[in-house]
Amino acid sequence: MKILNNININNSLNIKSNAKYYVELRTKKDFNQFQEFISNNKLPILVVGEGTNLVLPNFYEGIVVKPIFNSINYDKNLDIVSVGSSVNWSDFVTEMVDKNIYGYENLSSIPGSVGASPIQNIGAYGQEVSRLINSIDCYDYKKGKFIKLHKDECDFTYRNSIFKNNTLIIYNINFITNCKNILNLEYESIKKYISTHNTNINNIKLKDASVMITNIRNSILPNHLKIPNVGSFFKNSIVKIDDIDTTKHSLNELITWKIDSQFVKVGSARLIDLIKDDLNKYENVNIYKNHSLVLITNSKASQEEVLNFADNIKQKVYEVFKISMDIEPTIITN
């Protein structure tokens, strides 16, 4: 186990942030000298893979811990593949889709760590991630015990699970690999693709749909490594049809998805890109000009100025629309 002191915290929109403690975990006998940590520092404690998906204070009064877990290792007999949860999650796609395995494709090039993806159920273009997982491997630093989590016990719903807010620490995850070899390519933007290129679906691998949908990706969503960021910064919202707030907007100016036949799930970037217009101006955030669910900063914002920024959004389209917007990434405080 490594300790270090006042260390900086990487993360996706490139505010600086330091913790006051930093942990590095690599082997499951660190958990016991953890623990012993722990119980001798009463401190937060805060689980961080590559940091894509937290908005952080400017310093953490508290334990920042990283799991290094890299290995991935393959059962043919039992269709599943176990993989530490610090690989980085492209690289674990593109291996699967090297290997000719089914499910991840939709979900390719999204950043971050392999060990963060079912805390907020990551998704793209129809696919989940709660789709895909067997099992996964947890320490419960407050019970001080590791336990295995099968997929029915981890609570997923649309961008949340039972890993939000609680004392695990995700070392390992067990993911299917035995899905139908059948892609999934109804999703609008993805029709839209193969439309524009003139693709025969017909002739669509599997590599080839992965490739697609990266170059979507990239044609709407800025690399955090470029441009900081931390994806899409809303959920879309779940809202009864009849409550949403015609007076300056018809329903056919939204996009929206049928639930059944009282709700719907309006497209926030959409709503968003309606009021932008009428957002106060902000010195070191902003709306990225492909997309407006994604917030980008100029490596000098502070987590207030994110947050207000976000706030100021929220407000106007309640405004306008009489819905409400809750945020996607992971909030941070002391």
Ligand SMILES: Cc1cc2nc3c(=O)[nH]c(=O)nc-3n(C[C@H](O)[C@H](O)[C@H](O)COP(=O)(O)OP(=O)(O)OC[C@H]3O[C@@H](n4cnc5c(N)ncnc54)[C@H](O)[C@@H]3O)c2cc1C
The other form holds:
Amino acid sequence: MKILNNININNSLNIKSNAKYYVELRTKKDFNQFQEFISNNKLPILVVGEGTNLVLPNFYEGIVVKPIFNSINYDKNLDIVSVGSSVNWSDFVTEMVDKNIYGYENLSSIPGSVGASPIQNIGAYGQEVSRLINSIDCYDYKKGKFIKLHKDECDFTYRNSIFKNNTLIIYNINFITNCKNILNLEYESIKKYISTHNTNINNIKLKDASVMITNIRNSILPNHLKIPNVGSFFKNSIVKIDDIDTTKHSLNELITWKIDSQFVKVGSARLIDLIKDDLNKYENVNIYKNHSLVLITNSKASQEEVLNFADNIKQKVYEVFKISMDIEPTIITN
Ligand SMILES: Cc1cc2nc3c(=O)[nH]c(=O)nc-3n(C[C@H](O)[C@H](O)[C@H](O)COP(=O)(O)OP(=O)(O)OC[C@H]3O[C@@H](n4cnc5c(N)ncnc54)[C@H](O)[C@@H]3O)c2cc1C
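The form predicted in complex with the named molecule is what I need now, so please give it after the form predicted alone.
Whole complex next, starting from this chain.
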């Protein structure tokens, strides 16, 4: 097990952030050593993947843990593929598509690691990772033991799971490989892409669907390696239709998805679009021009500045619509 001091934590907002300790775990044996280290150093612990969904403080007064497990193993009899937590999610999806395994294609090109995918139950274009997981292998550093959680024990919901604010380190995930060979092309932006590209829907193959999703994403989302961001900064809120304030903007101006006769999910991007001209100006953080849900930095922003800007957006949205928006990425505090 490797322990380093005062190490910079990679993160896609490019916030300059150092950790008191940084530990890499590469084998199951390392977890025993890690247990000993944390019992001698009573400090907060943060597990990291690729840092594409973190809003970090300038200094993390604790132990940053990075599990590095890279293997991919297929069990054809059980229709399972076991994937190490540090495998890049997008590379894994490409491998599934290349092997003609369905179910993963709509999650193409989501940044980050396989190990982080269940934390907020990553999702896009009508698919969620929870539908593809069979079970998850973790180490619980509070109990000091290895556990396997079946997907039904993970409490998966929209952008949430049992893994948030928990003491579990995920080192391996067992995914299913026997989804039905059917593409899900129902999402509005996919339909639009198909019609504007004059594509015959009957000719779309698995690989085409994956390329299409990547093209749609590239047209609206900034590449975090060039323009620092963490993807969507706010979740879509589920609210009672009657509670939405329509004094300034009618319901028709919003994007809503019906939940039941009383509740709707409201698209946060549109809400932000409608108030963005009234926001304060910040030096190092802004809204991305092609997608109002994405906050971008110029690599000079601090956590405080990013969160102040996010607060300003939340307050304005609440003032106008009486809708509270929750922040999507993980905010790390000491
Ligand atoms: C441009 C862009 C687009 C994005 N698009 C989407 C999208 O379409 N859909 C979507 O859902 N998300 C999206 N995201 C968010 C991000 O890609 C996901 O949340 C991703 O799963 C984060 O992976 P990571 O390895 O970078 O995790 P990190 O940012 O390192 O960590 C995220 C959280 O997971 C925890 N964690 C990480 N690894 C482990 C582990 N092995 N064990 C236990 N806990 C762990 C961390 O403690 C933290 O709470 C986007 C981000 C960007 C930058």
